[in-house]
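As C-alpha cells, one chain now follows by itself in the form predicted on its own.
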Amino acid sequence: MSDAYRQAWTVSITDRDAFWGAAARAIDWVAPPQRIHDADAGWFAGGTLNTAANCLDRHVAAGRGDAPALVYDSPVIGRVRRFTYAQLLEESGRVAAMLKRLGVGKGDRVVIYMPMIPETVFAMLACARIGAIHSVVFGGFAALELAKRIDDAAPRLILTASCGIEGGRLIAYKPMVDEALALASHRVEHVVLVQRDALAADLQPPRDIDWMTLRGECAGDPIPEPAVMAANDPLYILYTSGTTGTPKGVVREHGGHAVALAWSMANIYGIGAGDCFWAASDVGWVVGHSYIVYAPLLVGATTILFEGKPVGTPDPGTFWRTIVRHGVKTFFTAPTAIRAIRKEDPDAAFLADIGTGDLQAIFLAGERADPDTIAWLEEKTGLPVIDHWWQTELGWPAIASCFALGDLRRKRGSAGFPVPGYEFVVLGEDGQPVPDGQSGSITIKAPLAPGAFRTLWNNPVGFARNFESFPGYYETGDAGHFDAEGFLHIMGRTDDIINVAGHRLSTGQMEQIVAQQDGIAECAVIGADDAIKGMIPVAFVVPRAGAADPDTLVRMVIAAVRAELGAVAALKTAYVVPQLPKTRSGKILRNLLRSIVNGQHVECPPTIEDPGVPTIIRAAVASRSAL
C-alpha cells in the first residue's frame, strides 16, 4: 500500500472537511464554500461556481486557448475533427446563445437525444453555461422510454440529430422523437435537429428547427456570460432503469461533481493539463458524462470523442489505432469491449502491429472484469490493467487502485480498494459487518462522497429507499467481500446470489471459473427456477475463434465448476451461443437470460444493443442444446 493512498483515504474519512476543502481549491469559485459539508445543503454549501467556465473559460483566460481540448474521431464516417479550448468555448457558447434565443434559462430542462458527435458535447456545455439542466438520453433509445423521460424531466426543448451510426447501421432518430412526443403528456416548445450527411430528417415547423439555420440566426448574438450556480444546484439529470419500470432520474449537482471529478483525474487516472485521456464510452451513460465531457476538461486535458465500435469499425485494431494516433496517456473502457477484441483477434496481432504509443495504463469498468481477460490484456499490452467500480448514482469511481497515488496493487477478480471519500462496509442480512472473506451486501457509510447523488428527480421517496435496508448506509445492490489483504471483490448483484438446495452460491464466482477455460470469449451464469432445489445455475458461453466444438466446451465448463466448487454448485446445464444480450454500455442482460430459461415472456428492453440476440438465445434453449 502506498503511503500517499493510505494517508489520503484515512484523512478523507477521519477529517473529510479538511480533505475535500483542499480538493475544492482545484476549482474556480465565484464565491467560496462557507461549509464543506452540510447535512441539509450537501457538499460545499454556500459556494457558487459555473461548471462550463471551469471546463473552458478559465483555461482560455490562463493562456491555454490554443491547447487541444476535444478530438472527435469517427471511423464510421472516416473523419477526425479537433477543437482547441478557445474553439470549444466558441462552439459551446454559440449553442448557449441558441438556447437563450429560444427562451431557455436557469433551471429549465433540455433533453439531449444525440449521437457521438461534437454538437452533443457543445450542447451539454452550453446548458451548463446558462444554468439549464441537461438530460442526455442515449441516442436510439426506444420511443416509449424517451417519452417517459420527457414526461419526468418536463424539458422546454429537445436537441437531437437526424441519425446515429451504430457500426454499419443507420438509426433514424427523428421518427423516434416524433413518436415519443406523441406518447408523452408533456409538450416541448421546440425540437432542434442536426442534419447529418448520412441521413436527412423531415422537419415540422414551427416546432422543429434546423440546428445550423438557428446557429446562423444567432451568429451576432453575444455568448452568454456563465450563470452563477449554487454548489447544490442541479447540473444534469441522468436516467437509469428502475426496478419498477419507471426510470430513475439521478441528479448531479454542480459543486460536488466538479470537485470530485477534478480530484479523480489527478489522483486515480494521473491526468492533468496537456495530457490526452480517452474514455471509450457514450455520452448517454454516466461514464460519458463524467469522463468524456466534464472531468478531462476540468483539468485542462484533451478528451477523445469516439464514434465507433471496438470491432468492425473497421477491425479489432481500431482502439489501438486511436490510442496511438492521438497520444492517449490513460485509456478507460469496458471489459466487454476487450472481450470483443480478443474474440476477433485472440493472438492480438493488430495490437502487436500497431502498438500502444504513449499509453501508461488501462482502466476497466461497467461490467465485472474476469481475471482471464485482465491477464490477456496485461500480457499483450505490457501495461497495468486496473479494474475499478462505480455506479450512475455515484458519478465517479468508488473502488479502484489509485494509479496516480502510486498504488498499483492489483488482484485479478477484485476492483481494488475503497477510493478516498468512500467508507465501504460489507453487511450481512442482520445488518452487521461480516468477517473478511464472507460475502454480504456491499454498502457505503453515509454521507456519500462529493459528486454522488443526493436525490432523484421528482422522487425523493425513491432516493430514501436506497438507505432503508441498512439505516445510515447506502445499499449498492451488489454483493461481495473484502479479502484478508483489504481487496474488495464485487461478485455481482445481490440477486445474483442464488440459493441451491439451501446453499448460497455466487453466480459471479462461477462466471470467473468459466471465463478462465480455454476457448471461452465471454460467459454469463444465471440462476434458473428449479422445482426440487429452488434454483440451479445455468451457463451461457460464447466461444472464441478456433475453440473446441460446442459439446466439448460444455463438458469442460461443467467439469471446471464442479472441480473448483464441488458438486454442490450443481451446474449441469450450459449453452453455447454466438453472443450474449447486452446493453449498449456493455452490461450483460442477465435478467433477460433468466426469463428465457424460466420460459417467461420476454420484453426486449430498450437498452439492448442488438434486439435479435434474445431470439437466438431462445432458440438455443428451446433446442435443448445443452448437455
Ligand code: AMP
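Numbering follows the first chain given and starts at 1. Fair warning: this is a prediction, and the values are worked out from it, not measured in the lab. Under this definition, the rigid core comprises the largest set of C-alpha atoms superposing within 1.5 Å between the forms. What changes on going to the form predicted in complex with this ligand:
Comparing the forms between these two forms on their rigid core, the Cα displacement of Ile13 stays under 2 Å. The Cα shift for Val602 between these two forms, taken after rigid core superposition, is 2 angstroms or larger. For Thr48, the Cα coordinates differ by under 2 angstroms between these two forms after the core has been superposed.
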Given for the second form:
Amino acid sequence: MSDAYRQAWTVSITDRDAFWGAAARAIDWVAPPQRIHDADAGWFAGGTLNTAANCLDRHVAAGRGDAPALVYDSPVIGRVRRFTYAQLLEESGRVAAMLKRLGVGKGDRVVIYMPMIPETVFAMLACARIGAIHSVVFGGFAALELAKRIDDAAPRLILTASCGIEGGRLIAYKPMVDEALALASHRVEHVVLVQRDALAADLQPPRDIDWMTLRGECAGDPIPEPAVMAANDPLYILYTSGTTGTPKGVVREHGGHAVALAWSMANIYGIGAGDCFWAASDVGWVVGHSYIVYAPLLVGATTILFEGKPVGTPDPGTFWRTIVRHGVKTFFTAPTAIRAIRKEDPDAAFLADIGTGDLQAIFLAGERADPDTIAWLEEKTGLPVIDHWWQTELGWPAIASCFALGDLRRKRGSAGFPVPGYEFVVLGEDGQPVPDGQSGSITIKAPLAPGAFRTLWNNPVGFARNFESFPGYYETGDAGHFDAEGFLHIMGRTDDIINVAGHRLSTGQMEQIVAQQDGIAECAVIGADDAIKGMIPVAFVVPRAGAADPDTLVRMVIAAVRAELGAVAALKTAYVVPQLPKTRSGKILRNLLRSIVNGQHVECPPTIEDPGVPTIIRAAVASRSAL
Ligand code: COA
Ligand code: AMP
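Could the form predicted in complex with this ligand be shown next, to go alongside the form predicted on its own?
The complete assembly is shown below, putting the previous chain first.
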C-alpha cells in the first residue's frame, strides 16, 4: 500500500479539519472559511468564493491567460476549436453579461438543455460567475422529463440549441423544449437558443431569443464581476434517477465542490496546470459537470469537450486519435465505451496504428467494469486501467486507487479503496457491519466528504431518506463487499436503479409508464445483462382482456417509454406474458425474471405462488416474441 495514500486516508478521517483545511488552500477564497466542517452549516462555513473565478480569472491573473483551457473537438461536424483561459473568461463573461441583461441574478435558476458545444460550457461558467444556479438536463431525455425538471427547478430561463448531433443523426432540441414548456406548469421568461449550422430552429419572439443576436446586443456590456458566494450556496442542481418517477435534484454547493475537485485532480488523477485531461462523457451527467467542466479548469489544466461517440464518429479509432491529437495525459470513460470499441476493433488495430501519445492512465466509472474489458484495455494500451466508483450524489470519486498518491494497487472486478474523506462500512440487514468477504449494503459513515450533496432541491425529506435505513450512515444503494486485502467490490444495486451504457435509469419509473398504457393489466421492467451497454431494460407485460394483439402492445410499450422518458432509456425489448411470477404475498419476483432473461439457471423460490409460471416466461423469452 502506498504510504501517502494510507496517511492521507487516515488523517482525512481522524483529523478531518486539518486534512480538508489544507486541501482548501488550493482554492482562492474571498473570505477564508471560519470552520472546516460544521454539522449544520456543512463544509467551509463562513468562507466565500466564486467558482468561476477559481476556474478562470485567477489563472489569467497569474499570467496563464494564453494557456489552453478548453478544446472542443467535434468529429460530427469536423471541427476543432481551442480556447485559452483568457478567451474562455471572455466568452463565459459575455454569456454572464447576456444573463444579467435578462435580469438573471444570484440564486435564480437557469435550465441548460444543450448538446456538447462550447456555448454549453460558457453557459455553466456564466451562471457560476453571477451566482445563478444551473441545472443541465441531458439531451437524451424526452420532453416530459425536461418538463418535470423545469417544474421542480422553476428557472427564469432555458438555454438551448437548435440541435444535437448524435452520431450521424440530427436531434432537434427546440420542438422538445416547446413541448416541455407546454407540459410544465412553470412559466419561463425566455428561451435563449444557439442556432447551429446543421439545423435552424423556429423562434417565437418575444419569449425566444437568438443567442448570437443577444450576444451582439450585449457586446458593450461589462463582464459582470464574480458574485461573492457562501461556501454552502448552491452552484448547481443536477437531477438523477431515484426510485420513484420523480427525479432527485442533487444540490451541489460552491465551497466543498471546489475543494474536493481540486484535491481529486492532484491526488487521484495526477493532473495539474498545463496538463491535458479528457473525460469522455456528456455535460448532462455528473461526470461531465465535474470532470469536463469544473475540475480541470480549477487546477489550470486543459479539458476536452468531445462531441462524438466512441464508435461510428467516424470509426473505433476516434478516442485514440483525440488522445494523441491533444496530448491527453489522463483519460476517463465508461466501460461501455470500451466494450463498443472492442466489438468493432477486437484486435485494437486502430489503437496500434494511432497509439496513445502522452497518455499515462485510463480511469473507468459509471458502471461496473468487467474484468475482461479491463484486461483487454490494459493489454492493448500497456497502461494502468483504474476502475473507480462514485455517484451523482457524491460528485467525485469515493472508491478508487489514488493513482497520483502512488497507489497502483488494482484488482480486476474491484473499484479500489475508500478515497480520503470517505469511511465505507458494509452493513447487513441488521445494521451491523458484516465480515470481509460477505456482501451487504455499501454505506458511508456520516459526514460525507466535501463536495457530496447535503440536500435535494425542494426535497429535504428525500435527502434524509438516504440516512434512514442505517442511522448515521449514508446508504449508497449499492451492494458489495470488502475483500481480505481491503479492496471494495461493487456487485449491484439494492434498489430498482440500472445502469444502461453508463446512464443511470430507474426501472420503477419505466414500470410506471408501461403500466399506464391501454390494455396493460400489470407489468415488470428489469435490467438484463448486455454485452455492450452493461445492462438494458426489458419489459414483461400482462395484457387485459380485450387488449390489442401482442405485437401492437409491445410496440406501444416501447414507444411510450421512448416518448415519456427518452431515447436514452433504450427499452427495445418487451414480452407479452399471461402472468408474472409472484410470491404468495403478491410480490413480483423480478430476480427470477432477470435470471430467465440472462439465460441463467433458475432456482424457483419456495414462496412462489405458481411454480408453473417460470416455464411459461422461459418459453416466451425463448420464442423471441420480443420485437
Ligand atoms: N441527445 C439526444 N439523444 C441521445 C443523446 C443525446 N445527448 N444521447 C443518446 N441519445 C439517444 C441515442 O441516439 C440513442 O437513440 P436510438 O435508440 O434512437 O439509437 C439512445 O439515446 C441510446 O443512446 P446510447 O445509450 O448512447 O446508445 P448508442 O447505441 O447510441 O451508443 C455507446 C452506445 C456505448 C457507444 C454509447 O452509449 C456510449 O458512448 N456510452 C458511453 C456513455 C458515457 O460516457 N457515459 C458517461 C457516464 S459516466
Ligand atoms: P451515477 O449517479 O449516474 O453516477 O450512477 C451511480 C451508480 O452507478 C452507482 O451507485 C453504481 O451503481 C454505478 N457505478 C458507478 N461507478 C461504478 C463502478 N466503478 N463500479 C460499479 N458500479 C458503478
